[in-house]
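The chain below stands alone and is given in structure tokens; this is the form predicted on its own.
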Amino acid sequence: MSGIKIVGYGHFVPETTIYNDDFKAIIDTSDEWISSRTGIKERRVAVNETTTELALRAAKMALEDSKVDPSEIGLVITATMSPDSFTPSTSSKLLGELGIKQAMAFDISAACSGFVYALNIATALLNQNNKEYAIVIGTECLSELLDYSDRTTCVLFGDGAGAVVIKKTADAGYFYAMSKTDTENILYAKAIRGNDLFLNSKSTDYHLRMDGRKVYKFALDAVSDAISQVLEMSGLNVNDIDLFIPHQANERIIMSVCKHFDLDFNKFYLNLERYGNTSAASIPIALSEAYHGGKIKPGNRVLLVGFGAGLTWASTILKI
């Protein structure tokens, strides 16, 4: 089994910024209430952009950063729970814009764990493919799924996209991964369904809904489990990791994980203060920012850990 190495990083967020205090006009909340409970101060909202357009901007940046010719890309996987269309997939629509011809291209839905799931899938598929390179993307327009009268959800989420170009490598030690799913309906968004001619059924609520307290408890257990398992798999310990990049959901969760592993909070990269929870896009945005900002350098070991609806959780250790 070969491993993978990231050779290009990209991210893109919409221009429109919504600050915590902006919500006071529509719901009973405040900057202090939101930031003290989550660590979020602002988030980006796609006004003129689509999920596909966000993905395209991030993927173009990653492809340019990699200096890989589009003809060498054999696989494109996009993780999203907010696609513009069910078919064609987001990945399929990107091929022509990126100059890629006849690559395998499809989307996956694993919510906030989606990018790590997609990275794990891409690694496995490259091992069965005569191509060396793949693009893996996380992209979301969660603003389209939010009920702005529900203060338990609408203040938490934002829009954006992140992407990486990965290369197959003979060194399996460059990559370790685990992914899990456990069915529990405490975080969900229903699929859009029209009227059924025969059953006369119609779904009326397509908004993202969650049981905040149960999700918080799940997240604490899931992140610790995902980190512990991938470390055991690799034979490494927490001190061997140069930077942890968690799903950007809640600062309190990350602080609790730090205490659990007796780690310095600075070993965790956070940008949720500026972007909120961007679901499948959160980890690749943070990963790209960390790389381009000089927080990680060649030779560093980075641990990615995601958790979200499904319920899903996943982790990966990469050597940069």
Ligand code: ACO
The other form holds:
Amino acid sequence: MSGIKIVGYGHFVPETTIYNDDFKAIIDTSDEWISSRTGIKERRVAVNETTTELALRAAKMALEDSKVDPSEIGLVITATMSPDSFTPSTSSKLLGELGIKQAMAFDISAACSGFVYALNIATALLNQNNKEYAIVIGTECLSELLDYSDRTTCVLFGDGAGAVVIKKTADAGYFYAMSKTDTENILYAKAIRGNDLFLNSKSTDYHLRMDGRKVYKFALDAVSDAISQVLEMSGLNVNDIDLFIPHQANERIIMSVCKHFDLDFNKFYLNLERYGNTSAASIPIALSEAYHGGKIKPGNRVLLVGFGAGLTWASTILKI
Ligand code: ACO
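Since the one above is the form predicted on its own, can you give the form predicted together with the ligand too?
Every component of the complex follows; first up is the chain already shown.
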């Protein structure tokens, strides 16, 4: 299978910032607890924007950065676990605004691994079709899924979007993606329907629920596994990677992984102190920030690694 090159990077986060101490007005918590347990200091919350609008801002920035004409985009894939509608998809809604008349467009749901899954799918589809370019997006309005009386989840998540324009290349592409059933339901948000003719007692709880300790344990194994597997596929070793961009969930998870591979912590890009966990958006926001901030340059090798609900985990190595 051929690979891809990223030719445009974009991201967008809403303006409203919620600091750790702001939660003290509604739950029993502290900046000390949240920052020492997670590394998170603040997060952005979409007050005026929808999940689709965040995606649009990020995708427009990526498209402008790429200088690719919209008519050349053959595929748009959005990864999200907080879409504005079951149908039409976020991707379909974006086409007109991006100036794309027609393209294959759909969303995928793979939680915090969603962006890496979507890159993998886009690579395979570009390979099968006679189109050169795709837009891949991760976007979330997780603030709308949170239960603000549940201190174990509401402090962790934030809103935002990241996007890339990718071009098909002849280079080999390396992807590893896995999922297993979460038999214990340690991480979920139920899809609620308004109308139920027969089952009046059906649950109306759509909030994101998580058993943090169990997810933490899963994450340590999943991230190490995903990194090892994609390195093995590529024949590279950790020292061949210029920057690791992990899903931004918890600084302690990233530190443990760093220790496991005996790596310098500077090799990992972190922005979770500013945005919290933005699920499918976290990796593309970090990737775009790293690129526009000069942390990665043409010729560098970047390893992206995600993990989350499903349970899912996924990784890829990209040449910038
Ligand atoms: N403020 C103050 N105290 C709190 C808070 C809070 N916000 N939240 C929980 N506590 C309390 C708990 O109630 C508990 O109190 P108790 O001992 O009296 O019962 C105590 O702190 C310890 O709770 P733990 O859950 O054991 O805390 P832990 O050290 O495990 O940290 C955390 C919790 C930060 C959630 C951690 O487990 C974690 O990061 N897990 C991984 C989450 C993750 O990576 N998710 C990614 C996937 S997300 C996705 O896919 C959408």
